[in-house]
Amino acid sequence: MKNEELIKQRFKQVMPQLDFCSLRYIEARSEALQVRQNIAQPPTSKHDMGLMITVIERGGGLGYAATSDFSVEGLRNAISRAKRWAESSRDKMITDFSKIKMPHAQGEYASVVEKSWDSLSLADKLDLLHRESAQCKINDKIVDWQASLESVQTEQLYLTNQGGEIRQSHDYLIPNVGVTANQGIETQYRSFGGLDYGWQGGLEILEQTDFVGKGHKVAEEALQLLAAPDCPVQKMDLMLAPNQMILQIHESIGHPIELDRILGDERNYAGTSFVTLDMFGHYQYGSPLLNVTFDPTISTELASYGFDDEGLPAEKTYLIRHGILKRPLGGIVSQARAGLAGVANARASSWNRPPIDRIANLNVEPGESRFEEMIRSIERGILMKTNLSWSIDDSRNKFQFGCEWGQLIENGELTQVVKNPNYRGISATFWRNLKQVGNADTLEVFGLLTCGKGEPNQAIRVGHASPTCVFSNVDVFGGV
């Protein structure tokens, strides 16, 4: 009998007599290869697993405790501790918890796998790894290559005292290849997968991303970059990829309008935010093209579910819309303590971690306009694409990112390649800037592995679609 039945069997039997308790069973394995010169490195895996039981007591304590022991004991014991937790934090507290109606939802979700990862052998997914990277060294100047593949898979099990359960099934597939090119002083770094893309899904995607060649690629791009002059400085259009997109999007609009953030739960860690309760509703976040939803629904994306880690159901929800500040990021208890609708974003890490407010996928919506149309009408501009480093100011205001990929526009036309592409803005005036959104042709769906927040720490993947879109009137430099 898989572990999910007989917790459910042991949660029934030793479910306590409150106002609210919820159990929620986590298991994750993964795989990771990488070859790295031609050489194939040792593989990895991890198989882990775990609960953690959530308690609500009449007078507004909330607890936690989480346990690797599945036993009747080990289910008591947690739920001991949680209440115990909770008990101790009644008075303590500056929201009622018995006060919010938690959800009791059923359902399930899978994600969508056409070709499961071990449909291929070790053997082969080492050989075509061998090749990628044995296509990254086409000259001298290549001094460091890698082609790397991961899977992660997740089990997740979600019950309440009064008959929620909910089961969600993830598959995930990272795939990266990445190239160093140097000479004398000067070296350059061009890659697939950037900041470490994800996708939902299975090796299918590798299809679907055209990974096969991208070795070659990514060298001659590496190369192309070594040879370039600097991005120069100047006030220029700033025409951003999807690949950067993504990263834009999550500084900038997602950690912003993240609902503890703003109510100052992160900022002894992550920081605050500019954006206060009052906005929504009637700020003008950017440009009237601007629209931003958050979207579990896209199968390929990283952070699509059925429903978040406190069992509420996930449906496709805008938070800007035309350019105005609409809603939060915000699961079920800070709607409650703000008083603002939000979305299902509640979410954890990992079973020993409890769920906080998080960007799931957050995405830009197309717009009407071809990239070829959006070239054409720029007289002098710069096209940037794949992150490569970024700062932002603890209440996600002020920003300075730099891209792998720099190239001139220049009436209506890309001309030169250029390096150390860089650019800077204040959040709110640069989307107020948005004066191009591309077409769905140009929609790219991506995801991050590790954003960061929470005391203890939460690494958790987002996930994050955007078109090309272009911005007027950005300070743009060069320089590493």
Given for the second form:
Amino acid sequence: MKNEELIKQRFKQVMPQLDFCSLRYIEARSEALQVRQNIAQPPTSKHDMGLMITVIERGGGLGYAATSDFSVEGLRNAISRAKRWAESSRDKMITDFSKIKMPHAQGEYASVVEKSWDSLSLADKLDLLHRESAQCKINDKIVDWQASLESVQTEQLYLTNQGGEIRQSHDYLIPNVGVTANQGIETQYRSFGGLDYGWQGGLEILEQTDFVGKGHKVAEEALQLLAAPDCPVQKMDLMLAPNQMILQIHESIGHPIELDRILGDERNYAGTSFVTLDMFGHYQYGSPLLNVTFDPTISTELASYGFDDEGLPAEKTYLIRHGILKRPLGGIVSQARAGLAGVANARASSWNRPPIDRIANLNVEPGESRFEEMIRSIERGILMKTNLSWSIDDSRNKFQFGCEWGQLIENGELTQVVKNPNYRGISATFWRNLKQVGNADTLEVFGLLTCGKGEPNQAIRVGHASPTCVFSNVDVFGGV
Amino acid sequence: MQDYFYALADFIDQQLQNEEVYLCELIAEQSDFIRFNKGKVRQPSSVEQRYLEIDLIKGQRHTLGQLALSGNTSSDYEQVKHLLSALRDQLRDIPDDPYLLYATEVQSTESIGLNELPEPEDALTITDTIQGHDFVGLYAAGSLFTGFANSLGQRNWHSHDSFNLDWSFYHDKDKAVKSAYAGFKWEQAAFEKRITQSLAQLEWLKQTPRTIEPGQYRVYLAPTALYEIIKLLSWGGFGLKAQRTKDSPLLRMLEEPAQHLHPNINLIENTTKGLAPAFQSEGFIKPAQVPLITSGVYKSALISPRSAKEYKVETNGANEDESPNSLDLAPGDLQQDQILKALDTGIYINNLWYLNYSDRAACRITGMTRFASFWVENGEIKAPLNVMRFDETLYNMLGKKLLALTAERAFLMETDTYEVRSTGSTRLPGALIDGFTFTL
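Could you drop in the structure for the form predicted in complex with the partner chain? We only have the form predicted on its own so far.
To see the whole picture, the full complex is given below, headed by that same chain.
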């Protein structure tokens, strides 16, 4: 019998009489392959499984207990532990959790997989990585390089004491190629995958992202960067490619509008927010060109799902429309605490952490501008691609980001490549300087694998899709 | 847990075929977490987890698999058998690994701490002590276990029971004081003393904050602020692989003509004074200390077995990622009660936040001030500071612009709980620095 069926049967067997009790089971299998400097690294695989019990008791107490012991005794112990927390914390909770109407939904979700991870043998996958690695060492200045593939497959079962039953399965593919070029005291990086990209799906993602041949391309670009002058120090128009837009969206829209931050839960760790509860519905977050959605429906995006980890059904929702802040990223608990409508984004990093409000798929919707038109319209500007460095204050306002690749735009044309491109700004004003949004032809889907937040800490996958965008009057600068 | 792990290792021994060798590591914990916000409980939870990693080796081929185990011997043994079989299948399809290196000299060790922790629910009384204040943070406590075993008969065990309460008191918006109380035995009087100290600092934050213009200022970085810089450096700064692949942020200390830090900078990986296990996943035992920077000059690197083989040097028992676990920066001579006087006019920074490299090869670092930072004039605290972004090179901060290090040091137990509770720790003084650059 599959673990899921066994656990369902046992949960029914041991379920006590409680206001609310849920079981969230997660089984994750992953395999990581890497070829570094043309040498296959030892493959690593992981098989993780465990469950978390949530109990809400009369009087409003809440408790969680996580275990990987699925025996009847193991489940009983976990329920008893969660119940003890709920009972002992009853008079000390931040809100009366028994007044929150927890969902008891039923449903399913599965990733779309056209070509499964196992459809290619281990030897073939290593061959593919060997071929990419072999293209990287085009010059002695390339001092390190690697190509890698990782597959993660998860199965989730969510059960509640009132018949809720949700099954979701996800397949993720994480391809990467990166090179390091050096000359003396200068080192430059170029990669496909940046620090972390990933998609939902199978090996078909390799074709969709043109993975084959990336080794040679990134090696050539790393050498171009090594020979390039530093990025100038100047205020100018900034054009961000989708693979940098994702970081900009993530840090200066995603985190500030997380409702648990606004409610103060994260103030000791991830931080607070310059956004306050009274801003929703009227605050001018960006220029009228800015439209931002929570969109769990894009099949290849990392955080597409049918339901969040508290059983709330997920659907596409506008959070910023024509520049006006409409709705926060907040799950059912935060919605009840704040008295605001939110979205289905209460998510846990794994079975051993409770759900909290997370960025999920957070996308900038495409506009009308064609890429060539945007370039032609810029007299003095810079195009930046692929995030390399990120930093923002605890209210998510003063940011500074660096990219792998910079290229000047002069009199309507892409010209000189520059190294160490950085820019800084303030979220509350930066998005109001959004002056062009690329059309659907410029849109790309990416994601980040390790968004960190929460106490205890949780790193989670989030998705971002964006067109190319142009911002005016941005402080741009280079290296030392 | 130790008996369970050793029995598991004996079982793996029995499953080996032909000339197979195995290395295995158990990382387990029984933890309780209580999350607080606004002086109330937000999320209380308990977690019991056991992760076993097996490295199955035949000749120069090897492959690694990790399992979550339940603690039930019969089902765990079945899982282990299944994993060994899957790893054995993989061995057929992979090439030799020229950089495989594991310990062949058997060195078994044991380090077991006393469990003097209170009952998990007792920690809920924290809300009584901080009543009436906007208190937010996390109490994390419980048992941490690390074990190593191999088919040569080596057995290593490290366990301890600790707590770490990491909190902030908030005044308004982003104006807050951060503090922590960590250890092995909860002493209510010691906790209350910390609370009193941080509430006293909170009073300063109730004054009208000051916003400064970008520019260069004299600053004092408290140990908790300097920790953020040292933590960022640990990302590739001290490992041999990062140095040889020119990825190290300390590149300019390694390439001729080398740049150096201030002669008072003496940094070591001090395993004997830390909390992390003294063994690693290939079975090597870490030396008591590894000098990393001596008198401001790069001295040596942390070298994993894999790097040792690749670069043909001796390993010093570093973990696979070659990052430090027990950094120790030597003290200076600035007395605690002289800090404000020595700072004179400038910024007293308790915490930094969200650091990253703005030019990694030049070790130029950007980040933010956070929590209790103060504007100081003529040796007196005048006002809390609105957050500022800095962008400065290490060669300025801990090099030519370093004025003094404090004589007193802080021992900081890491609060990280990503996947597992961290066993890392750092011992640091505070630093007085001239001309520290703020940009936004």
